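Only one chain is given next, in structure tokens, and it is the form predicted on its own.
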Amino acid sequence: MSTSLMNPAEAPLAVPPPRKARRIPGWAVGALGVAGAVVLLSTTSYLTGVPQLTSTGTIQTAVRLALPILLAALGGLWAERAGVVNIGLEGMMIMGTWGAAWAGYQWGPWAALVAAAVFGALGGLLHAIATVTFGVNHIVSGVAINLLGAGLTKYLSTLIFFPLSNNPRESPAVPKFDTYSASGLSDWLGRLEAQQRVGLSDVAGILRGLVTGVSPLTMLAILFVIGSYLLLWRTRFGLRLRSCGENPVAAESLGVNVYLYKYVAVIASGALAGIGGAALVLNPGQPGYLEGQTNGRGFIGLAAMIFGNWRPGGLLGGAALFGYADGLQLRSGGKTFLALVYGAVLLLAVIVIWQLVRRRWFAAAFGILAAGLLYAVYYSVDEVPSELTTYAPHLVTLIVLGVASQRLRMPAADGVVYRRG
């Protein structure tokens, strides 16, 4: 029967294309771990009867010690999203402690955190200048500028340091920023975090933490993230740089000036990781430059921007996560840190019942398995010795990208040698 003899009823129905499931933004899949992780905080402590992983001291701990990875991260993200890889974030850091502790000893703490960021700069320039300019090996040119950074750094505070402090491996004192608290806030939270009631006084010491001894630095930091986030992704300047990234040939062919993007993102790295080194100066518990003070930080910012896969809020929740592991074994010590083992238990016993509706044997073998051998740890032993306390964040680090090395998508150019044309 030809098409113009059919009838209409028996005409074939059109199919609806099949819809899209979704996506769930971004802020609300970081608010559910937020959620999570208060959750989680909240019944480890009631189990374990340790109300130090929600106290008010830990949490302003942790957020001091974040700052400098989160700061290190960011600058990192800077970078790779361009397609450098910057292994040279420990080098820039250490840089920018020895420039805080010079200037800020003489003019105070924001002239601290320009000499950081300058100096740290410097170290991001000669890092462009070798990868973008000459074609070095990403990764070479990282380690050259980590081993520059601690024998320039060492050299200048003999130099300097020395006739000053009578100690060539640390500074003299250098004054601090003032803290603001929300007196009001932080008082009524402090009682309800006094009367101990579950979950309740778990969220009121969290918050009290967040609200109370809050730097200045602190606050820049938080705009630092939210600005980077609008400047990368909501502005034609952060299209085309991350375009560079993603493939600077396309990009060139567009009229966009790779090299100029690449230099101004590599800058902006060693600036910002500079800033982070003057975090650890600047830091209340700390004196001024110390030798050694930055404790492989670098590194771990980097390992905090590969955990939030290229995104600021990503490596938000990274740095507070290795932060927090590192204020809490600086200030509770062993016996807390083994109730986070518990806390881990909890957490994988909730990853292996997902597993399981995903019908994912094997990850859920693998779960069990591991939940099983850190109970064993946590039934056998009393407290954590403080020899393996002290490398708290470097095995959070470790075991956090192995977890998250399957969902992560790197930029499509990352640490590829860029030449024009």
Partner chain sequence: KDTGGTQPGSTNTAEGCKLADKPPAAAATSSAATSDEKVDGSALKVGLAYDIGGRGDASFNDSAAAGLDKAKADFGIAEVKELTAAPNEPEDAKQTRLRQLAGEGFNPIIGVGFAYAESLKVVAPEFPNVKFAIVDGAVEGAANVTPLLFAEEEGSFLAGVIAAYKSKSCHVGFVGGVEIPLIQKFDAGYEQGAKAAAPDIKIEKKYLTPAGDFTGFQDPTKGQEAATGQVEAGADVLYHAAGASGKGVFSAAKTGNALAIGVDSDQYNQKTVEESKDVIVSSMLKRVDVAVYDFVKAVAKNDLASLPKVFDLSVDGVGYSTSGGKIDENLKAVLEGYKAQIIAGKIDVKDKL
Second form
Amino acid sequence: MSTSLMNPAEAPLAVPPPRKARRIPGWAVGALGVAGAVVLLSTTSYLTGVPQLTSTGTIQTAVRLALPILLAALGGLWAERAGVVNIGLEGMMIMGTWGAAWAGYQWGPWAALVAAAVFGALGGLLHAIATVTFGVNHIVSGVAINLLGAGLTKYLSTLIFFPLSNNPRESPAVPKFDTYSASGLSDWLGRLEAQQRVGLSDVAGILRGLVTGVSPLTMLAILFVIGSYLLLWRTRFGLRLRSCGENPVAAESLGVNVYLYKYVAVIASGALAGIGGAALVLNPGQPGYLEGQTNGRGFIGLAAMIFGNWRPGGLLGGAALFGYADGLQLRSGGKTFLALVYGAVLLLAVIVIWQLVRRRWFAAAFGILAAGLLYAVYYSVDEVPSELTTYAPHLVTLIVLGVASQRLRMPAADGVVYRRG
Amino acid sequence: MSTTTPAVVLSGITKRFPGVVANSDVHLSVQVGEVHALCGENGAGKSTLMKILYGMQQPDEGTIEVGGQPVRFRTPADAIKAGIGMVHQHFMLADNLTVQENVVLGAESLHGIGAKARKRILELAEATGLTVDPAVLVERLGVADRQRVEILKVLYRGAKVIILDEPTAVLVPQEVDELFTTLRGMQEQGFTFLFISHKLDEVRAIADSVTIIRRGTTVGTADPKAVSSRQLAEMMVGSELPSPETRESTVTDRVVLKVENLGLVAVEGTRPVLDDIDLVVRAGEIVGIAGVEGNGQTELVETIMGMRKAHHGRVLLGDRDLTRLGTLARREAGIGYIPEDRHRQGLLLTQPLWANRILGHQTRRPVSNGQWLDLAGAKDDTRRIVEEFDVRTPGIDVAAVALSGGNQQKLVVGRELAGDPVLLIASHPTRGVDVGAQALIWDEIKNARARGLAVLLISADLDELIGLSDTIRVMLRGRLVADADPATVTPEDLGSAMTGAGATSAAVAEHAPGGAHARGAELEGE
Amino acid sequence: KDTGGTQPGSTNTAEGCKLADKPPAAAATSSAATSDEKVDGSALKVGLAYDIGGRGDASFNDSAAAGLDKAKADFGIAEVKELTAAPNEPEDAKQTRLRQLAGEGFNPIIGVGFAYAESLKVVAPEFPNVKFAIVDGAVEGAANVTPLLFAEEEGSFLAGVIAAYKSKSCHVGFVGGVEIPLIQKFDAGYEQGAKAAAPDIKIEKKYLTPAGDFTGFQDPTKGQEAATGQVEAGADVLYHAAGASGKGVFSAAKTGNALAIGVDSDQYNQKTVEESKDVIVSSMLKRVDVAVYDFVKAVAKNDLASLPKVFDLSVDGVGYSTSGGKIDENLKAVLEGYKAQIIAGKIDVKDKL
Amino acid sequence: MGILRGKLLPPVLAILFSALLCGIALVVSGASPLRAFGVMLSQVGQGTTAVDIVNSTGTYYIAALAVAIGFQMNLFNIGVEGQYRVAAVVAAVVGGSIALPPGLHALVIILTAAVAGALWAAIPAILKVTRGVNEVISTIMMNGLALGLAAYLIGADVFGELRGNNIRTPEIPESGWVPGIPLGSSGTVFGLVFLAALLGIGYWVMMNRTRFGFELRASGESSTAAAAGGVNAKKMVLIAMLLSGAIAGLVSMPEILGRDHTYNLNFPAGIGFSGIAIALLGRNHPGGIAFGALLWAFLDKSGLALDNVGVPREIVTIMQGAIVLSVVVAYEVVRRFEVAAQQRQVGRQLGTVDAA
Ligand SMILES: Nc1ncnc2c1ncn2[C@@H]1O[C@H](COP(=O)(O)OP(=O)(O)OP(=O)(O)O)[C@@H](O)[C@H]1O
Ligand SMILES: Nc1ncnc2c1ncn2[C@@H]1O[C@H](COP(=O)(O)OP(=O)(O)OP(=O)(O)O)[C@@H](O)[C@H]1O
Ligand SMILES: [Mg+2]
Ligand SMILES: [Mg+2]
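Would you mind generating the form predicted together with its partner chain now that we have the form predicted on its own?
Now the full complex is given, and it begins with the chain already shown.
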């Protein structure tokens, strides 16, 4: 090679693009985050004397509440990774609840799951037809599907459930899954938890919550998370699917059938959201289908997915955070909520120190201010008004998003209408 | 080298778009193992023809033969199967995927997506000299590397006929040479190339034969070794070849733009993107900035325009300190700005031309009275630009997207020269623009300079840079590392300076050796 | 696999509360003599405007429907029309519904739920000859609107007594659907009753959503989690006033080996909660059916003045159910004792805390 | 002709298609679609339905305008729902606790509502601008918090008062009311319906004639081009969101000042979400939105009549969803049809045209 030519090794280093290569792999970041959260919670629990923060029951509740959100978020992940924004998750979830109830009361919970997936997938199919084939704005289509899902299920319930349950807004009772526990481990952890040892008991409580009274649905959802990761990031199918969300024109030019992959992704998305609906119906305590049952969980799922940076691990974190905060406020109300505020102060303190180390004075000052404010709240009230605790999950999500530095990155062609040719 | 059956034969190809006939009865025959160039003005229909050959678009009429067999490509997959590969004018890479993922996408059945695929990529890179790290994200690559990835993609699929659509538009001469070396090497291994370029010298340097397209139809085939660039250009447009040269100097000693000690940091704690830039542009002077893409030119321009916030340093226009002002205030102070990417930064594509006239001038006459728009004024002035700058359009109410690239660029130039700016910042003002439009834009910039306009010119087209500029500064890794005298410097010298290979000519005066900035110093991601 | 029912933490070895002195036994059950006089309603066209949920909600709408059905059968009513409110509907939809009924000649017309109060204020004066009634509400200044109000706090008082007597850990819970005044009445009565029966009793409370967010009546999952929380905190008898969310409370009680008290109608006999019916000790009955029935009857007899101002314990407008056999004679005697005292005014049950 | 085909044909097609779809659904369920549609149409002439439709159109129109302002620059304000609720409570509280001369009183209430809505919207706006928080998430969360805040504010020990089983804010004195146009037994048209019309005109003028509107549209069309043109993206996000929130704050003003004079537990929910659908239906154009709002209101109000003939009222929701979807599909189909026609035309002129 002639000397005047550029040798790649000496090629001028391009100006660094804003995003850097990651030195730490994603799973490690996730593990660190989880560890950090556990430490934070057990410290808070110790300092405030509120053991509920890490009790088995709280964790179990969190898991149950997070489940439908997690599944909806996974649905969102599939669609958006293929470049289709899915604001219709709520509608597909509603379709899922109806399908689950309809099949479930007749043939049991497994049939409910399948039917929910099918009904959700129908919603997904409609979304795919509108957005992929007809090039309709994704948000328009999603909004329409939310309306259609709600209208259709109400209509169908009046026709089909009314004669059975004597109530046009409710299905007959649906049989539920049995739950399973790793009993030996669970008992051992239970003893550990009961000893009230700082840190150790907290971890035991959390772990015990995760291995006790587990519904097959929970295991399935975890499988879905792992499966989605493997499928989307480790197979050719996933590569092709994601390429449709990053640069569909390039994908098409390489012989990827973009329409097909978008269809598959959006239908899968609907099916997952539908299963999310089934998770709601099959939750202990739910009679079956109930009008208004999803109550915005599809939207929360969407938020969890964005929160999780369009990644399976991240959205698991988002759903868990929401479920945890919701579980906490439902179970124990104002007091524990205050403990959470205290935890937020601790978190902010850590962040402020980090910012000081990095010599980011402004961010640090902002953090100190926020921490001071929150601490004043913690100090001055005994119990947060119940009107506000109900929405603790919303507040926590907002605060976490506001505090966590925003490095979110959506698929490059997400929401862009793609036309072949 | 020609054999009996041509590699590819296109006959009677016609392709219509709404309002446009992109190809009309095109004939093209490419021999096995040759580099066949395709030349034509902007919008002549070259890319469209190639997309048809690659199965991305279906011809309305006409037939395609590959290796003597008539074929019908419904998708690129069909074309790939037939051994045809295409490197697009606009790179077709997914930024957020790795090089390896981009390469194997769509061809996973060959070697999977894992270690085997990686091995194969490295083999190919070895064989052709297209070295690049398969594990790196594409968004972190510069243009030359991206092009390597594009060619690797094609090779990975086993293509024997490779279409290169304007591959050299964004490369510096050294990179072009390197590309040509690669192409020649591959040609010897039996690959066939279809090569599109506006740069006729390059065509003559690399091509074995050339087909010329004018207004969507083939006007002839020539032997590039036997014709001059001028003859080729005349076949393309039927007019004379313009030149960017500016003869007499109009430089005054009145300083218009003064940049002092300007610094910019992309991410806290990383290497600076702009490092202590000092720069002066005087009235009547064109200062050219040479540099390989990605060395901070974009950032420099955007910092001067106030689109990025300087970390330290000052920007002065005349006596006025602009450092703390926003982009609009800087524009109001008298800066015109031709952005490097007219589609992304210069135009509102779906809006009518007159709305595009308002952009950047929304507070100034004649298109606005401050807070209220003056639509009549905007329309009148748009008509003026259309006339003066020879913007070929059916009217001023059509959407900007309906115009060809050259005409879009003329509109942008007309807009930025409106309202008598004192400083024009022109980033790649003629990129991807055909010779006719190019000549007009050069003339307009020269005229404005003669009227006392100060111009900061950034261009990858070294002929343009050398021809237009009064002074050339070379930018490397965020620093101005050398000055060059446009009267004596050659593109090759400039190219060496730009890549940091060291001055090879007296025409380039290097500054004190730029402290080698460490490559590392990267923060962990996410 | 979980067999259900192993409840962590709550080792209920305690033998229950230290109970307050039992009230004196009630004199005689003053079960109102259901006079079998024949009432003719064949001239009546009765209109019923339900609140969200409507017929089939297994709650107070259904109870109203039951009253209407009975009235129809007993009095031979000519025609009946029932319309239902949609969730989140604007005010004018309710007005339109009432006007529709009035316009088609229905008289009397009953609005089920306090949500109709504002609409009736507007519509009732437009139809001065139509006799309106409103369940759970009152409209000032409209002479032709009969309020059908209930003393939920009195019924809930008895529920509190039941809870205190049934609790082994002397720790009970209350789950409210939405924190509105109506539900706070249940809450208040319950607490007073529980405290009256066992002064040391601990009470857990949770409202699922605050006022204005009516999804709290529609979210069994939340009901279940809130109830589970209370059970794990030690409560072993749960009373709910949470509409459909109450189903979650029953289910939580079942898994947590606790007991539950239903609300509005006799929930032991409800199909949708069949699988957890064995935990239902009793239900606080709010006899909307009685009120509707009595109102129609009074209209037929043209004797509105005979209606009580408030349907309270004294007229059996509220009460408790005994289906399921978990209220033994002993407890029943106690309850009747408290009931007599309340009726007699010896115990004043407040509707607010 | 072309305009007619391009702009008006699609909505007509879509409505017909949706009606057909619902008709089929009705037939399947054993009801007569003709009867159902007939009842819906005749309902307009009954009682106060016509006036209710007008009033409701006004409300929907304001909500959709609020959403549309965000859409113009690709900001997705799902938070209209929460913004109008917070604004309603705050305005009702303020209106009920001050005494001012007629006219001025109402004006102050309206301004309060706008400011409250804007402030509520400011939180997601600031989070987006300073912290890059996606507005879709933050506004969803803010909707939840709005419910909590409203509940807290009307608490009996805060600003609310108990009325039977209802809680409400203190009644706004008559000086704060905005009189409507009484049409006897047909009801009363809210005075503030005209506010909606005024807002529509203002919106049109702003989008088409002002620098701000231009910058908004430019940001929506291409944020990069807008930035190069001197549009400060962060400032635009902030202003657009505040403006959207301020308009959202006005959503419930016609009802509160024209009829209820208080905020109570029966406050309607979901108007913000309808606003999203209507803005999309009307393609962010003031005329289109007006049409969409009218259609929506018609379906809502006349749908009440379906109960009379024993048809599930939910068919209306299905119809609304179907219309939103089929309108956009119809626009797309018509557009493709026109493109094809143009292509054929070019084909005929082949040889005589000049490329470009
Ligand atoms: N998808 C399309 N839809 C409509 N018109 C198109 C499309 N693609 C290309 N055109 C038009 O067809 C004509 C030929 O375009 P093409 O891209 O083939 O030109 P080109 O010769 O490659 O020009 P350039 O030198 O600028 O790359 C132009 O007028 C262009 O505007
Ligand atoms: N979705 C729609 N439904 C019904 N009518 C519509 C719709 N969209 C636009 N219109 C009507 O069509 C006409 C033209 O609309 P168009 O969007 O072309 O306006 P425009 O050219 O953008 O003008 P403007 O300068 O007002 O924005 C308007 O009168 C408008 O009311
Ligand atoms: Mg081009
Ligand atoms: Mg081209």
